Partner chain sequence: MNGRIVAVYGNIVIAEANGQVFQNSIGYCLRQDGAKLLSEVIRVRGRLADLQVFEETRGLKVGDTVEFQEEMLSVVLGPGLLGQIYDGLQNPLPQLAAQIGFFLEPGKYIHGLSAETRWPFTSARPAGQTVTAGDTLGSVPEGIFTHQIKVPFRMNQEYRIEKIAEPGEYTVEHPIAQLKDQNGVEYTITMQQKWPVKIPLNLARRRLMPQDPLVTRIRIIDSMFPVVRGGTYCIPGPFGAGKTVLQQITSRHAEVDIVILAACGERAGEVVETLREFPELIDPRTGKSLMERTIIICNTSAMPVAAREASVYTAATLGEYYRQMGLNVLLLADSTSRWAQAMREVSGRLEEIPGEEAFPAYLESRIAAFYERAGALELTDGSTGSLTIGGTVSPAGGNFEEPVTQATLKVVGAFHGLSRARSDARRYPSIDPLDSWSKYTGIIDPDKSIRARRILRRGNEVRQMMTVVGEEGTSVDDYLVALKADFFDNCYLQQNAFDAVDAATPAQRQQFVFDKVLTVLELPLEVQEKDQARQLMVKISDLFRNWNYAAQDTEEYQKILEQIDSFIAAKGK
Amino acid sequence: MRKYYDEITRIAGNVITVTATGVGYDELAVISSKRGTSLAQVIRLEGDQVSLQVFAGTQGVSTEDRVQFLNSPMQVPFTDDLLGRVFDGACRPRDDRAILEENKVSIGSPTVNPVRRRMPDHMVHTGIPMIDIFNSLVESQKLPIFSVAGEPYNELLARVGLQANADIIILGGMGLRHDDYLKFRDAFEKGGVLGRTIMFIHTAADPVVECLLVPDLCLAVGEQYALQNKRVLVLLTDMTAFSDALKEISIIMEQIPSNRGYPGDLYTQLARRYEKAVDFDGAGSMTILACVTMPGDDVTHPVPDNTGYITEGQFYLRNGRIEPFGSLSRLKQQVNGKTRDDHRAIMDACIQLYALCRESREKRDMGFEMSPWDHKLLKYGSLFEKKIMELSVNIPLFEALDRCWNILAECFDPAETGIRRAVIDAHWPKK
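Model, the form predicted alone [one chain]:
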């Protein structure tokens, strides 16, 4: 028989403090009140003062209520019945279907021992040329999409989920508007991938504490599938909303704030989630693609700033396009030499010429005289943006490489591209 504790000493926001002993960090508890029962999780231990965040909020909770600890952390069921389902941040069904209880696994487990990891060397094909050619996504990579409010970052995540060569897709939505959640669901359903998709959705109307559980729920399930030799793609949006939830809880807990009010352990909290990306030696893999919105388009904001130290590059989404300058995949060299012999040559030449095009545009805008070379660069830049950079472009990698060759041939002579003669002889378009 588990013991009840009824000495609730403080209620602040969605956090209560109770006097109790023999309690562990992250342990679950049930609060019994006149309105019924509520689930809560231990978030702070200070002597015999135990602080818990209440998932459904503290409205209706009083100091006379009783708290019963369950001696276990938050758990999520792991079964193939998860596929095609939608849950909230407390793992309750959003789709009006049955509650799953069997084969539960704990969330928030440690990251995988490096001894069990293998060197990432498999490309994740997305059908987006600005990713596949210039900043290839690699299995087990952790990459953020740096963006601002109003950019189509959720549409980009949905595109990757639809087109990536993954066995299991797990979507974690944090602070989503209800219509954004519906767009994801409709896109996956129309694209025919809903049957291998699992969604954990926290909307802006849900209790803020449930936002903190979404990444852990996604990653716990994803890790189990990866151990079953599945290629798992985890899509998280938006990690800034997750960080803001951390900030709100830390303020309630009266913790000493760090940069811009965020908790001092923000880096650790983010790293605990991102470092779960893994390519198991002898099993499957888990790749993490996460959106990070930057308030005021400020990359020095604590969330993108800390994220940049943890992850293996980033995609910059600006003006509806993935920017080639600033975007980076630090693992692309592991895979783009194995795709086609001209991949790296095209990648380098196209970006160098596009950089020169931007310089020519500045000359034109400032009224300087334009040379024939400048006009060639301007023509190239327009074609490159329209046929390669636009997010609406949806073609396989090899077709995208061929399209780059056609653009170069339309604008330049072979010697002007800077590509080695042997590569040009093998791939330059024949008239």
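For the form predicted in complex with its partner chain instead of the form predicted alone, what are the coordinates?
A single chain, with no partners or molecules, comes next.
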């Protein structure tokens, strides 16, 4: 028989403090109040005063309510019955189907030993030239989409998710709008992958703190599948909502904020999640694609900024296009040397020329005279945007490379492209 504690000494924000003994740090508890029950997690021990963050929030919690400790950290069932299921941020079914109790594993497992990781080298083909040519996505990569409200980031996430050809897809929604959740479901259903999808969905209507567990739940399940040799793709949207929930708790705990109210350990908290992306040496892999909305479209905001320092690149989604500047896949060089011998040369040259084109456009917009060189660049820029950058373009890598050569040949003399001679000789389109 587990013991109850009912001496709650403090309720503030989403944190309560209860008098209790024999409690382990990070342990989980259940709080029963008139409003129902909620999970809570130990975040501080001080003598016999135990502070817990209450996932459903503390509205309606009274000093007389009962707290029961579970002697373990948060756990998630791991069984194939998870496939096709939908849960909420506290791992309760959202789909009116059975509660799963088997084979529970703790979330927040220890770090993978770096020597048991292998070098990722499988390219994920997406059919989007801005990704495949310029910033190839690689299995086991952790990569966010930086965007702002109104951009089709969830659509992009779903599209990549479908084309990525993973064994298991796990979707973690944080602060997700209900219709966005339905859109994901539809996309997965139409794509025929619902049977290998698991969803942990926290919607904007749910208590804020409940979204804190979503990434951990997704990653704990994903890691188990990866250990069983599966290629797992985890989609997380929106990590800004997760960070904001962290901020809320830290403020209640009276931590000194480091930057715009966010706690000093934001980097560590985010890194512990993103670093779960892995290609096991001797087992499967887990790829993480996340969405990060940038408050005020400001990439120096602490959430995108810390994310950028953690992830292996980022895609900027702006005006419905993946921006060539700033977007980066840091793992691309692991794969783009083995695709076709001109891949890297095209990648560098097209971007450098597009950068020059933007300069020419600025000059033009300021009313300056355009030199013959400027005209070449302007022509190149609009062709490149139309035939390569548009998100609607959906072609395989080699076709996209050929298309780039044709655009270059249409606009420039070979030496003007800055591409080395050997590559030009082999690939420059013959008239």
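We call the rigid core whatever largest set of C-alpha positions still superposes within 1.5 Å between the two forms. None of these values were measured; they are calculated from a predicted model. Residue numbers count along the first chain shown, from 1.
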Is R358 one of the residues whose Cα moves 2 Å or more between these two forms, with the core superposed? yes
